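The chain that follows stands alone, in the form predicted alone, written as structure tokens.
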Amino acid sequence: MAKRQYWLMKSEPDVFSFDDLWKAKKRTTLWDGVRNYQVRNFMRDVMQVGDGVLYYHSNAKPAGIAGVAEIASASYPDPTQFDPADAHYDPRSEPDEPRWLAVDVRAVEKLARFVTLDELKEHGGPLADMGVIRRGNRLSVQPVTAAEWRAVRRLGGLK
């Protein structure tokens, strides 16, 4: 069995917040709309069912980590790429050779308190090199180290 990996996944709270995920059927949703090859490759080559997820609210005031989730499925073709009515439609993607992938994400725990981006920046220590605080890092899905995972959980009031 592969070693558990950890991820930070960004969603705009007015599009799909952690509370929305928590209220979803089986607390699970399709993570669709990824249109970045590096993120697609993470989903295809690295992500495994059971990997931990820090659910990050982006483009929010304040931005930060709202909850803990997990990867609930292996990657599979993102159905939105084939739907001309969807904002994520990709006319160059073919059903027999899909270009884009999705995974299912399941809410696991609510943080006792929201951890802001400013707190992540100020914390230092194991968070000093965390991808989300690096200038110019705009990936919507990014790896998180085990030390970063533990530090964020502690900041959010979880054991």
Second form
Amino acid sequence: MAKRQYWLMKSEPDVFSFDDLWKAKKRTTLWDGVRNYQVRNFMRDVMQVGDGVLYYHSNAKPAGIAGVAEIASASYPDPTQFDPADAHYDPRSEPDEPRWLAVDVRAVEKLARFVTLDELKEHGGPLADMGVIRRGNRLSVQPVTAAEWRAVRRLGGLK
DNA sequence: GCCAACGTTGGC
DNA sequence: GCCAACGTTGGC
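Having seen the form predicted alone, could you now give me the structure of the form predicted together with the DNA?
Entire complex below, previous chain first.
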């Protein structure tokens, strides 16, 4: 088993908040609907069960880190790509050669306090190069360094 | 293979 | 609701 890795995953709280995940059965949800090849490749080639997840609320007031989760499954074909009734349906994806992947994500810890995007930007130091604070960064799943992981946890009131 | 048009993301 | 950023599409 390779070393544990860390990720930031964006969700719009109006659609599915960290609290929704906390209340979900087994605190777990299927992270589906990814339609970006870079993110797909992360899921396929890099992510591993047990990796840490910073659960980020985008399109929110305020935006920021709402909780800590983990990757709870290996990647597998995203079922929504084959469902014509689903908003994420992709008619070009063939069942024997799925184009899009999903993973299971499980809530692990609530933060003692929400960490806003402004705080992440102002913190500097280990967070100075964090992807999510860069303007125009639209990746819905992005890698986080161990130093960033620790700093965000501390800001959120966790050890 | 270039690149303009278009659609989406997401902070503000 | 505006618009910058940027990925994707499609004409050529």
